[in-house]
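Take a look at this single chain in structure tokens; it is the form predicted alone.
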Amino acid sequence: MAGLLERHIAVITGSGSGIGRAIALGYAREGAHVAVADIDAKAAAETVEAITAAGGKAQSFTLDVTDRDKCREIAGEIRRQIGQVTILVNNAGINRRNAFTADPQAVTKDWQDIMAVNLNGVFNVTHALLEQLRASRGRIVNIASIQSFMHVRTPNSLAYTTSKHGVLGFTRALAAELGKDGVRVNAIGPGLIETPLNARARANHPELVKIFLDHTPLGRTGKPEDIVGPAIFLACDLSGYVTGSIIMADGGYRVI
């Protein structure tokens, strides 16, 4: 039997590691041919090296999204050596966990870093490979969060809350604009996840991950691959008439 993504080439932003890398796996397996694009360039070639061990197919890509040229760049470089996307996937993001009343200094570099990664690195991207994915009626899957919809319980940053706010009304609007040309434009929403972006945060603050397992009825933290289905869904033929939605794999936080 054919895999759900066969025939498909897909970009992965941030899939050097934790949601990004699962992801990228994860669409190798369905018969996607996947650029695995991050930031970390020896990241990205050890996702590369895992995907090609399994018998999957994937070419890494040395990208920082905040770069707008280095994005139009590297689309042309994937359009050369692998062909026209199909599917893309916006994941790469940074957190900082100061409070906005902490330093000056620090919360407005907060600020700028967050959002021009998180939000203006999606604009970025997108933007970038938005003539392959017309061309080919592709599919966007946008890495948005709980805090799209709130600011969660334990002290966090107010630049990654705006900005993941951001993410979603971005998801809406684009597939507002797009679905004359036939591309689904959707987002989802992880809430806490156990990825190296938090890993800090887990272990020097336990008392913040016992705030979120008490408001998760599912009583556990999430796993990278917990994403991984939402995000084959979103990209296939199994999710045809979906756009503009975002699917919550939060282990069913927002219900306390």
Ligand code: NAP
Given for the second form:
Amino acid sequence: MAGLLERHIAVITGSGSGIGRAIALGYAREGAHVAVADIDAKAAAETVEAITAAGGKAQSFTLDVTDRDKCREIAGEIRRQIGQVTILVNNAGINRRNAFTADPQAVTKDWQDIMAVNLNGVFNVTHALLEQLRASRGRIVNIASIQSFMHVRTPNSLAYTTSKHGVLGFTRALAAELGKDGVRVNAIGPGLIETPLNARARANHPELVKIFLDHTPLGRTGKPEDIVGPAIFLACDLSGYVTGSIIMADGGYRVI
Ligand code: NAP
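Switch over from the form predicted alone to the form predicted together with the ligand, please.
Once more the chain from above appears, this time first in line as the rest of the complex follows.
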């Protein structure tokens, strides 16, 4: 049976690890040719190895999403080496956990670094791929968060919450603008997903993980694989009339 993403070319940022890696493997299983783009070249190469070992198609690209010129360069390289991009997943993201009242230098650096990756990075990559996505009537999937709606007390900086609110705003505004070109733009809002991003916080603050789980109807943390189904749905033709939306994959956190 043909996969849901046959003949698609998908760029996934931050796909050397965690949620991005799981989406890359899932897209490749559905037949997409995946451009695995990550700041960590070794991690990107490992994702490609896992995809090719499973019989899929992928190539790695070393990309720091904060570097606007490099984003343009890589967009051109992907076009030449693989073909016209039809799917973009803006997944690369970082978090820091200082309170706003902590050392001013640390707080300022957190703000600048988080905005540079989580928000400007989304702009940079999307803008670099805009013409390819318009030409292919493509699909954009942005990885947002429950923190696109609220601040969560597991230690998270104010900058992270602000950046994820911004990702949702970007999703809605771009969906409105690109609808006429047939480009769909949606987001996914993961809850607490077990990845390296939060491994230290989970290990150091089990009491806060418990507070989180007590607030989660499904009563468990998520795995990266829990985000793959929503990401495939938003990238494939099954969601042909869905744009400007966010799918929450949070175990029900926002319901109560
Ligand atoms: P992760 O395991 O740390 O993976 C993120 C990947 O992005 C890493 O390979 C990281 O490389 C890479 N990266 C960091 N900065 C980059 C840059 N400037 N350019 C390109 N790649 C960069 O994190 P994750 O949990 O899978 O997070 C993926 C996305 O999901 C993020 O946007 C995050 O905010 C979002 N999210 C996660 C959760 C959760 O609970 N895990 C919940 C809601 C939303 P390095 O490892 O070298 O930094």
